[in-house]
Amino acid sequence: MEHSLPSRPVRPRRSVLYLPAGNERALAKLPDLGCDSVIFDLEDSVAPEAKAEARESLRTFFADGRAGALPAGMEKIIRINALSSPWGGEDLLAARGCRPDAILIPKVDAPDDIAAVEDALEQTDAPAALRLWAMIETPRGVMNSGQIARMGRTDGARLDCFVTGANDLIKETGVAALPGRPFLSSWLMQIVLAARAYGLDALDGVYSDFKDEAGLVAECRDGHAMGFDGKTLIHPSQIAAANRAFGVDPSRLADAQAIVAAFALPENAGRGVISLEGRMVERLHLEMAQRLIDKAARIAARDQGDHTP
């Protein structure tokens, strides 16, 4: 049964940062990176040969309180294979008994791909707080984002957050990578769009160039102005660009604080559209001020080192 959207806590996920799950090294200096949110990857940066290492290597790091120790306002999340593939069911299990905040799903294409994991969590009880991540990197994932994000008003949705792979829509349909990405940017606002239909987040595609810091800071607002709610990223030193480019721009906070305050004032109290500083507001923009007030707060938080989750 489809319910009405629900009511998300507001979390920074400017950064998010892929880190390969084996990869022992830079695990250890995880603690002291500024990012938003990291995904240990048991898929694409773990070779065939080498994933069930990683898988073990990342049953260990959260069994013996590293996991625990990171900063409290660090998300956590695995990407695990594809069910359909070798290596997808016991993915699966090793990342519903490591307890992270979500687990992200490759390549899902529709809304069955979403409904096979969240039966398979069903059945081994996974608890509720569990959240489930779409990776949307398909000409067919693109085509069914939006089937794919009403998951997410479903009797015990899970589905929190979309993730972008634009290298692989790139390889799958053949299209020019050119700066800017004018070929792509009418599917990424799809990804968009079908996100904030049903009250998701959306994160775009890495930039795979790490050493090219004007490329990726050009991506980074590309990104923010196509309305993605961060970035995924390849190397902590992307980390600060994304940080900044998907923060809260201060001029937007303060005319967000106005329009609460004026909302606040005695004689507006049940009004549904006030005027403010020549403008003409509604209660839907003082809903929208809210969230990026908390936004911001959250963000301060995290980046102060007071990592209320």
Ligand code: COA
Second form
Amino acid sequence: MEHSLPSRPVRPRRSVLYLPAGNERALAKLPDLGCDSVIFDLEDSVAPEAKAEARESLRTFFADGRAGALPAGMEKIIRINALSSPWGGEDLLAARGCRPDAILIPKVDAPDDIAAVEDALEQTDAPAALRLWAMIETPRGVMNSGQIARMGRTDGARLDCFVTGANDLIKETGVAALPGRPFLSSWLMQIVLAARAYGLDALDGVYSDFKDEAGLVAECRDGHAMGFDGKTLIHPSQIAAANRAFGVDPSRLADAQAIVAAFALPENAGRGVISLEGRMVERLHLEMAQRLIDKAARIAARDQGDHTP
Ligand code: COA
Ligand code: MG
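Compare with the form predicted on its own: the form predicted in complex with the named molecule:
Below is the whole assembly, all chains and molecules, this chain first.
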């Protein structure tokens, strides 16, 4: 039976910034940025001839205290190259040694791609708290997303989050990259659905045109409406828009508080459905309201630099 899902620490992941691991200027900028999470990238943003150097500068960044000095609560993820590539094995060892919050596996096609990394981590006695994130960015990855997400179904499973690789999906499928993503959307929704089936988080893909703020705002709004938890980003100028779009809107928070207050009234005790300002409100709405209030509290804590999970 798989009705109850494992409980995971829930963290705000509104804005998740990629940073090419060998880019020292970008690394130096990081302490001043307000992103919820950072993905140090060893994969596609690093040229083959620069891979070894990027890995070394990442090792140094984690070893010399700079990573530890980042704002409290900023989640740290390392994206490795695929284990099947010439760099994947070394990357995994280096990433594990850095003790990040999570390792992001690129181009996950099937559950075996997760299992292979899990096995390799077990052999190095990796801490139980180390999570795995999976890029869903290939046709097979989308088609198998339900089976892949199922790797996160058990207590203690490392798999924690799906990350959409929209540019790879466009490259692999030939789908048109149009504003509003009309033809891509059904695959994005499949990624969200698979993640939710097993309690994982899901992050939307990047918006590459980082000078186009209106376009980014529109795409963040769409991603939020699709159910994503946050957006992956490529440039610091994109953080504020993502934090806004994937944060909790004050009017929705007030509405959630009104629902909780209404169900707490003595006359509504034990009732499954009530009427609130002309709307039917059920206990499932109470659950949604409570979840939103919890999320707002976690975001407030994150914005104050607090560690509260
Ligand atoms: N993280 C942290 N800092 C970043 C950054 C990032 N992703 N992107 C840019 N910056 C910094 C720059 O270092 C620069 O800082 P400086 O003024 O101290 O030198 C500042 O922000 C302004 O950058 P800007 O000049 O506007 O951009 P750029 O030309 O240096 O870089 C990109 C543009 C797209 C190459 C760069 O943003 C980038 O590499 N993004 C991430 C790409 C990536 O990881 N892709 C893989 C996943 S799709
Ligand atoms: Mg990719």
